[in-house]
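The chain that follows stands alone, in the form predicted alone, written as structure tokens.
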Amino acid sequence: MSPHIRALRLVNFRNYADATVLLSPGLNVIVGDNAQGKTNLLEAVSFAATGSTPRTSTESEVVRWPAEFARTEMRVVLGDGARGDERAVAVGYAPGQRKRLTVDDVPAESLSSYAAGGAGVRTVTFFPDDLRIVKGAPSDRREYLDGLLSTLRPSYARAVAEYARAVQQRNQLLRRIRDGLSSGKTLQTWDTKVVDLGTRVLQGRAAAVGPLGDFFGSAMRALYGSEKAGMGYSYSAPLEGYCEALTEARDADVERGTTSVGPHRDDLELLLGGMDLTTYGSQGQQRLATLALKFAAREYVRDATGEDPVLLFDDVMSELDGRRREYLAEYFQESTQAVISTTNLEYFEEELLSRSRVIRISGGEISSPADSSGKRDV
């Protein structure tokens, strides 16, 4: 069996002062009214597994007011689930301080290595705001692709971060050259660095788009219908001509004060029947395409690692019809572990719920009646 999460503790995380939840393999359903903490609990699982929150770039938001820190602790069951095959991981965060990431009480080597399986488990998340991946700016689609690849290879995560810093430094130099404060001769060093790092990013993306597109097409057929769906990659400069394109754009870049070619200007194309879903897709098509991207990410991780990631899906059922709800419910049930939030248990068949763990949340308090196997959550 792939790794799964057995227990999670939240301290000063969002609206939770101190709460613990036990999770089971298979489907876990979090139920409660709106604004009670369901989304926060899913976010906390992701925070514990990756060291970062998928919901905001301002991480101080996760700290419960008026506390000064937040902490998540998680027990991950490895292999076949023998008691000795557990990993204890924790993420401590205080605004303005370095995160404290530990695995079995040993500090993690780095955030990138912790997020790329160092915690013992990987996750695929869906939040309603993720619709921006399909309908939003190219940067949203680049973030989806880079985030997925970073969960598999810390070296890729480092290349993306270092490339972004190199482009920022090059842009500052371009503006200084434009304003007569620096010589154009100094640009070559940064051009070389940008091309070297950018090439690593482009190579990683190019290798991923083909298989990821196949998984996306399969997921769209299951969710939408027989119309062919696929994925493409739009280059600002092709990999084989990247260095030449950057050199040719140098004068224009100096005039604008910004780097105009490279992976930071590329886009991931999402197609349905040859139609660009970002520009022409309906709201319903874009929502299904977002789900399909998440399913594709799961399959890509399974193919690369041989292990099933934990699925964390927030309010995924509310805007789907009965047929698709039934399909998703079975999909989650057959996963190694899925944690799904909802306001309405009627979205799930009674027989399916009898095989699942139901977790109730109200005002940041977690509780659950015994399920059919006699287990309790807390």
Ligand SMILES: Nc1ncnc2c1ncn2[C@@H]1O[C@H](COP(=O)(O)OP(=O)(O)O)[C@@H](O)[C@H]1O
The other form holds:
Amino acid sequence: MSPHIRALRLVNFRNYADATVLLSPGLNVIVGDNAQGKTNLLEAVSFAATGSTPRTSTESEVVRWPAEFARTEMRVVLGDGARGDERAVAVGYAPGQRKRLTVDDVPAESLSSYAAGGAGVRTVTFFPDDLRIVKGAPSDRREYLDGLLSTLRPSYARAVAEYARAVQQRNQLLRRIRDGLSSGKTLQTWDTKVVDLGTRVLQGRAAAVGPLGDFFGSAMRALYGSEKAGMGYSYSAPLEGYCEALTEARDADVERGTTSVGPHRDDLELLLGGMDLTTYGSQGQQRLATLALKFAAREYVRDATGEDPVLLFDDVMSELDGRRREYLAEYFQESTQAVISTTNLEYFEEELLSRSRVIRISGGEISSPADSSGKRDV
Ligand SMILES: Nc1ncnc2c1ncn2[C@@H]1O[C@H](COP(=O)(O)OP(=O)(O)O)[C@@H](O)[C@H]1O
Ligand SMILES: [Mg+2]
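Please could you give me the other form, the form predicted in complex with the ligand, since above is the form predicted alone?
Whole complex next, starting from this chain.
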């Protein structure tokens, strides 16, 4: 069996002062009224597993007001869960300071290695705001792709970060050249660096889009219908000829003070029956495509690692019709572990709930009936 999370403790995380939740393999349903902390709890699971929040770029938001730090502690059952096969991981975070990540009390090598399996589990998250992957800007789709590949390879995560820094520095230099503060000769060094790092990013993405597109197609078939769905990658400069394209764009780049070609300007195309879902998709098609992208990510991780990632899906049922709800419920039940949130337990069949763990949330307090049954503590 793939690894799964057994327990999680949240300290000063969002609206949780100090709360512990036990999770089971299979389906876990978080239920509670609005604004009680369901989304926050799912965010915390992801934070514990990756060391970062997928929800916001202003990470300091996760610290419970007015505390000064947040902390998550998590117990992961590895393999088939034979005794002793457990990993204890923790993330300590105080805004402005280096994060403290530990694996069995030993500091993690880096944030990227922690996120790429170091914590013992990988996760695939769905938050309602993820609709922007389909609907939003190219950067949202690049983030989806880069995020997925980063959970598989820390070296890819580093290449993405270093590439972004190199482009920024090149842009600064372009503006200095434009303003007569630097000579054009200095550009060559940066161009070489940008192309070197950019090529690594492009190679990673190019290798992923084919299989990921197939998984996306199958997921859309199951969720939407028989029309063929797939992915394409839209290059601002092709892999072959990237260096030449960057050189060619030099004068224009100096004039504008930005780098106009490279993986930071590319887009991931999402297609349904040959139509671009971003531009032409209906709201319903875009919603299902968002979900299908998450299903595709799960298959991709499974294919690459041989392990099923933990699914963290926020409020996914409310937008769906009965048939799709049923499909999803089965899908979650059959996964190694899924943690999903809902305001309404009636979306689930009694029989399914009897085989699942139901976690009740109210005002940042967690109660799950099984917690008092003498199970081990975190
Ligand atoms: N950093 C924070 N400190 C304290 N409370 C927070 C923080 N961030 C969010 N909250 C509170 O969390 C609640 C929302 O929780 P959320 O998980 O989004 O609810 P829901 O159950 O509807 O998903 C709000 O009441 C909000 O004020
Ligand atoms: Mg919510």
